[in-house]
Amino acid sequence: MQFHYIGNAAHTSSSGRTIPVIDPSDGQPFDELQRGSADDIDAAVRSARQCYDSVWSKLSAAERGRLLMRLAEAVAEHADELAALEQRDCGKPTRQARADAVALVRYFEYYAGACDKLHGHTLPYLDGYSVLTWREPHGVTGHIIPWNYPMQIFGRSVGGALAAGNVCVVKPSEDACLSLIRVAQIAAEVGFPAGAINVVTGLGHEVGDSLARHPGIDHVSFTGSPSVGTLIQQVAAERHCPVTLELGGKSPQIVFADADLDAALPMIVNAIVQNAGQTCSAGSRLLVERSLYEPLLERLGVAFENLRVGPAAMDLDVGPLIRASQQQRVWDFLSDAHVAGIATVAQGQVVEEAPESGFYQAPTLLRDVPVDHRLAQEEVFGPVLAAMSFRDEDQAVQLANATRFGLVAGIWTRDGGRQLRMAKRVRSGQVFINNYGAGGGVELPFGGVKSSGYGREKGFEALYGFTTLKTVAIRHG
C-alpha cells in the first residue's frame, strides 16, 4: 500500500479510498494507491505554507543548495530501487529507467549549483536614487506531473522550484507515483524540513483540479494535455494565479538531401520509439527533401523490422504503452490511417514472451501522410512515426508549422546557412541541428510556442518562472 506523503509523514486519503496500481508489463494490479481529495490537498498545502514560513524562507540560498546536494547524492545511491520502481510502474525498459533515474540525480546537483546564483540586478536611474532588483519565491508551488517521465519532470520541476526558495505540493499522475513517494521520503531523510516536499496521490479531475484551485497554491507546474492545460489555465485565472505549462507537442523531423544518414537514422529511430514514443518532444513527423525520399524509407524500414517489443524486464527496444487507454488511442489513430489508405513501410514485432494482457504496440512506420490527418496535426503518444516528402526549403518550413504545435524541432543538413535558416523559420521552443534531444540537456531551457504551452523548465531559466521579480528604489538625496 502507497499512501500520501505531507509534512515528512505518510497519510492515508480522507475519503478512505484507494486505486489499483497496474503493471503495463501484464495488465495486472500489484499495489494500491491513496485516492486522495480537497481535504488532502488542503492538508498539504497547509504543511507547506508552515514549512515556508517558518524554516524555508529563512535558509540562505547556500543552504538550500546544500539539501539539494545532498538529495542528488542520496538519489544516486538509491537509483537501482527507483528505476525499479519506475519500470514496473510504468512499463520503462530497464535501461530508460535507469537513465531517468540518472537524470533525476543530474537535475538536482544542477539545481543546487544554482540555487545561489539567481541574481538581481542595480539599474541607473535619478539623481540621488538607487534603484535595485530582486528574485522573491512565489511561496508554495503545485506540480502537476503527468506518466510518461514522472523521476525527470519532478527533478525538473520540483527541482528548480525549491532552488528558487519555494516550497512544493506535487500531485502525480494516478498512473505513475511510486518513484515520487519514495523520492519523497528520500527528501526527508537527507534533512529536508516537514512540508518541503508534500505528495499527493489520486485522480486528475479530483486532485489535480483541487491543486490548480486552492488558494494557497501560488504559482501551477503542469506537463499534459493542452485541454488539460487549458483548464488549468482557466482555473488558475480566477484567483490570477501564475502558471508554467508544457503540453506536447508534434515534432518534425526534418531531413534535407545532404544530411549525414548514418548519424540521423538512429537518432530518428529512437526519438519516436524511446519510451514507446509516449514522450511530448517525440520526433513524430518525418519530413524528408524528395531524392532522399525513398532510399531514406527504405532504410528506416529496415530499422523498424528489426525493432522489439516485450515486457519491461526484458530490457528490449520499446516496453509496453501505460495503460489499455492509451493502446486503444493509438490503435484507434492506426485504424484511421487505414481507412484513409495511408500505407505502412514496416512494423517492429512484438515478442511471444509478451503476454496478451500486457499493453504493447509495435513501433509503425507511415508514408505519405496527408499534412490534414490527424496522424500529422495530433499527439498519437504512441510509437507511430508519420513520412511525407518535401520539395525545397520554403515548403519543409510550411509543413514543420502547420500543426497547431511548437515544442521540438530537429533539422539535419550539412548546409551551414541552410542551418541557421531553417532554425529561425520553424517555429518552436527548440530546434537540434544534426543531433536530436542533446541527450537530454538538463540544462537546456525547455517548453513549447502556440499549444505546446508557455513558460520554461530546465536550466537556469525555469528559476526565473519560478520566481517574481521586485524593484526596490531608495531616494537618499
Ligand code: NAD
The other form holds:
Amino acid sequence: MQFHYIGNAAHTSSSGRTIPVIDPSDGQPFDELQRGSADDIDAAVRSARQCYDSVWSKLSAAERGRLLMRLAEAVAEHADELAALEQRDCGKPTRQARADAVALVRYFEYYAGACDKLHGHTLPYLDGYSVLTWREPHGVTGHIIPWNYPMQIFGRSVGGALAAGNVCVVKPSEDACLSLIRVAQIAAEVGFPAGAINVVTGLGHEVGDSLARHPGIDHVSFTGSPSVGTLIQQVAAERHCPVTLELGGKSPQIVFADADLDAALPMIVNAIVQNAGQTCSAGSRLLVERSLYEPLLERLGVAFENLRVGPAAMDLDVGPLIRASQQQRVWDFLSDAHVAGIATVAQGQVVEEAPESGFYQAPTLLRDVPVDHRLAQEEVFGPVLAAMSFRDEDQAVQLANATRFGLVAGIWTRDGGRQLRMAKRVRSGQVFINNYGAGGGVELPFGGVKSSGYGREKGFEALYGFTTLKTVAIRHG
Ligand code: NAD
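Next up, can you give the form predicted in complex with the named molecule of this protein, since the form predicted on its own came first?
Below is the whole assembly, all chains and molecules, this chain first.
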C-alpha cells in the first residue's frame, strides 16, 4: 500500500478510498494508492506553508543548494530502485527508466548549483535614488505531473521551484506515483525539512482540481494535456494565481534533400518510438522534401519493421502504452486512418512473449497524411509517425506551422543559411538542427507557444518563472 507523503510522514487519505496500481506490461494490479481528497490537499498546503514560514524562507541560498546536492547524490545511490519502480508503474523499458533516473539526478545537481546564482539588478534612475530588484520566491507552489515522465518532470519542476526558494505540493498522475513518493521519502532522509516536498496522490478532477483551487497555493506548474491545461488556467484565473503550462505537441521533423540521412534516420525513429510515442515532444510528423520522400520512406520502413515491442523488463525498442484507454485511443486514430484511405508503410512487431492483457501497440509509419486529417493535427500519444512531402522551403514552413501546437521542431539540412531561416520561421519553443532531443538536456529551457503552453521550465530560465520580481526604489538624496 502506498501513502501520501505530507510533512515528511506517510499519510492515509481522509476519503478512506484507494486506487489500484496497474502494471502496463501485463495489465494486472500490483499495489494500491491513496485516493486523495480536498482535505488531504489542505493538510499538505498547511504543512508546506508552515515549513516555508518557519524554516525554508530562512535558509540561505547556499544552504538550499547543499540540500539539493545531497538529494542528487542520494537519488543517484537509489537510481536502480527508482528506475525499477517507474519501469513497473509506467511500462518503461529498462534503459529508458534508468535514463529517467539519471535525468532526475542531473536536475537536482543543476538546480543545486543554481540556487546562489539567482539575483536581481541595480537600475539607473533619477538623481538621488538607488533602485534595485529582488527575485523572491512565490511561496507554496503546486506541481501537477503527468504519467509519461514522472521522475524527469518532478526533477525539472520541483527542482527549479525549490532552488528558487519555494516549497512544493506535488500531485502526480494517478497512473504513475510510485517513484515520486519514494523521492519525497529520500528527500526527508537527506534532511529536507518537513513540509518542503509533499506528495498527494489521487484523481485529477478531485485532488488536482483541489490543488489548483486552493487559496494557499501561490503558483501552479502544470504539465499535461491541453484540455486539462485550459481547466487549470480557468481555475487559477479566479484568484489570479500565476501558472506555467507545459502542454502537448505535434512536433515536425523537417527533412531536406541534402540532409545527412545516416545521422537523421535513427533520430527520426527514436523521436517517435521513445517511451512508446508517449512524449510531449515526440517527433510525430515527418515532412520530407519531395525528391527525398520515396527513398526516405523506404529506409524508414525497414527501420520500423525491425522494431520490437514487448514487456518493459525485456528492454526492447518499445514497451507497452500506459493503460487500456490509451491503447484504445491509438487504435481509434489508426482506424480513422484506415477509413480515410491513409496507407501504412510499415509496422514493427509485438513479440510473442508479450502478455495479451498488456497494452501493446506496434510502431506504425503512415504516408501521405493530409495536413487537415486528425493524424496530422492531434496528439496520438503513441508510436505513430505521419509522413507527408513538401515542395520547397515555403511549403515546409507552412506545413510545420499548420497545427495548433508549437513545442519542438527538428530541421535536417546541410545548408547553413536554410538552417537559420527555417529556425526563425518555425513557430515552436525549441528547434533542433541536425539533431533531435525530446526536450533536450536539463540545461535547455523548454516550453511551448500556441496550444503547447507558456512559461519555461528547465535551464536557468525556469527560475524566473518560479520567482516574482520586487522593485525597491530608495531616495537618499
Ligand atoms: P492529463 O492532462 O490527463 O493529466 C496530467 C495531470 O493532470 C495528472 O496528474 C492528472 O491527474 C491531472 N488532472 C487531470 N484532470 C485534472 C483536473 N480537472 N484538474 C487538475 N488536475 C487534473 O495528461 P496525461 O494524460 O497525464 O499526460 C499526457 C499529456 O501531457 C499529453 O498531452 C502530453 O503532451 C502532455 N505533456 C506535456 C509535457 C511538456 O513538457 N510540454 C511533458 C509531458 C507530457
